[in-house]
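One chain comes next, on its own, written out as structure tokens in the form predicted alone.
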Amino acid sequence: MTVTIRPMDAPIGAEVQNVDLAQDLDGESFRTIEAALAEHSVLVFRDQNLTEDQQLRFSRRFGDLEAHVLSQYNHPKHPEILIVSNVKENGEHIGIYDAGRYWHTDLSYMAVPSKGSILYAIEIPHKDGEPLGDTLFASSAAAYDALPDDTKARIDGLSALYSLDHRHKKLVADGDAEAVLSDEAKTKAPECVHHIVQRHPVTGRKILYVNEGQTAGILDMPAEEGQALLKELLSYCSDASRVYRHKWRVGDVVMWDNLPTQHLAIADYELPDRRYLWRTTLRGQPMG
């Protein structure tokens, strides 16, 4: 059956039908894929069975993999898929269990960030036959675009700083005691600086490219007037009219461009309710 794009009732988002990710795709399939990504930056496949090999290939398809520098959440028999979970085992965290608290894009503390994530459901959290830890993706994008003309133009060339240790700090502020960045993460992802307005290589489109998570602070202006600025901005990227939000299924996989899109993933369940998924991460090109 040939590929189809069903575009979701939302700003962004699409899902993926007729395909069975298991299986190589075929040039005409994988191009229409590729191109759905570009026009709805975040696509859905529904009821798939992947093994580790077949997630490997599939995202292949898009470019190079990159491990995460929280090595110790890394698949043990392949690092380049992260383990998302709130799973524990002899008392220690098999995956990355705090994944997604604040709104972010993946990466972005990286002076290359990712080009792209792809996160297989393996085992959902339900209550009252309602699945928990829902996924929220806003369009930084469409945030750009509804910015008043004059920040556009009070934006254009600011540069800001980005930081893992940053996003680890709001967590331990937030209550989170184990959320300490260790020496070697630090070491593997210093802070970095990129421009706040990035322009897709593809589609074009101008994009807002600052986050709560892992935004740190905006450059070249005095603090109090950088974080004011700061939280006006992130008020036009997560505003409920450009999101999509993702009720996950076991054997979802969800993907979705790094560049014009956040997320925030909805903390709502505990053990001994498991939540567990495997993340493929494309790695990106410089940008500026």
Second form
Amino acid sequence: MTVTIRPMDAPIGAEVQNVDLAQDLDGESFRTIEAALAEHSVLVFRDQNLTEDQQLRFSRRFGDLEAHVLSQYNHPKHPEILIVSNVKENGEHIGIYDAGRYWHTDLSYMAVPSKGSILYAIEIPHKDGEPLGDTLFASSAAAYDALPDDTKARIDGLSALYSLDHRHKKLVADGDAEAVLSDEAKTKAPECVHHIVQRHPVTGRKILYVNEGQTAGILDMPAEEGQALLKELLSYCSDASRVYRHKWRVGDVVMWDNLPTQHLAIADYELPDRRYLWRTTLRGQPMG
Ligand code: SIN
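Now the other one: the form predicted in complex with succinic acid (SIN), given that the block above is the form predicted alone.
Then the entire complex follows, led off by the chain already shown.
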């Protein structure tokens, strides 16, 4: 069967049909998926059944993988798999329980952010037959396009500060006392600077590269003015008109192009309802 791409009824996203990711993909199927990712930014593969090795093999077709800096949440036998879960064993979180709590692009707080991520759903909470813990994806390429011309001119050449610690301080301020970032993680992920307008290496589209969770402030302007500008830009990034909302099913694999998208996970469930997913994270290229 030939791999088929069916665009979502949404501004971004497509479903990839007729593919079993547990099998080693032939070259043509891989190229179809790679091209669909560049075109649609978010791909959904339904009804998959993967082992760790199969997820890693599929992910490595797209390049090298990252082991997450919050290493306590990495899979004990496969450190390139990040466990995304609210499950606790012996009172300890077995995975990152607050991933996606704010709009973000993965690893924007690193000097070299990730190229993309692949998230495989193994357990999904439900209420009255409906899945909980949806993930929202927004197009930050479309967000850039929607900016007024004078704002585009104003942000051209500007840079911002990105910080994992900023995200964790926000979590603590929002009531999660456990979220204090360890000194080890601060050392592995020191704050970094990126231009706030990026260009996609494949499509050439301009991208509004600021996000709610990890952008601490805009540089080279008074702090108050920078925060006001950041707030204005963030309102474009999360505008509902540019969002695909994924309702998870067990067996879904969702893959996203990290540069032109941002995502947000809705935390509308709690134990004993379990959410458990594996994420692989593709290493990126240095950015402008
Ligand atoms: C993430 O931010 O990578 C995880 C998203 C999710 O838990 O749905």
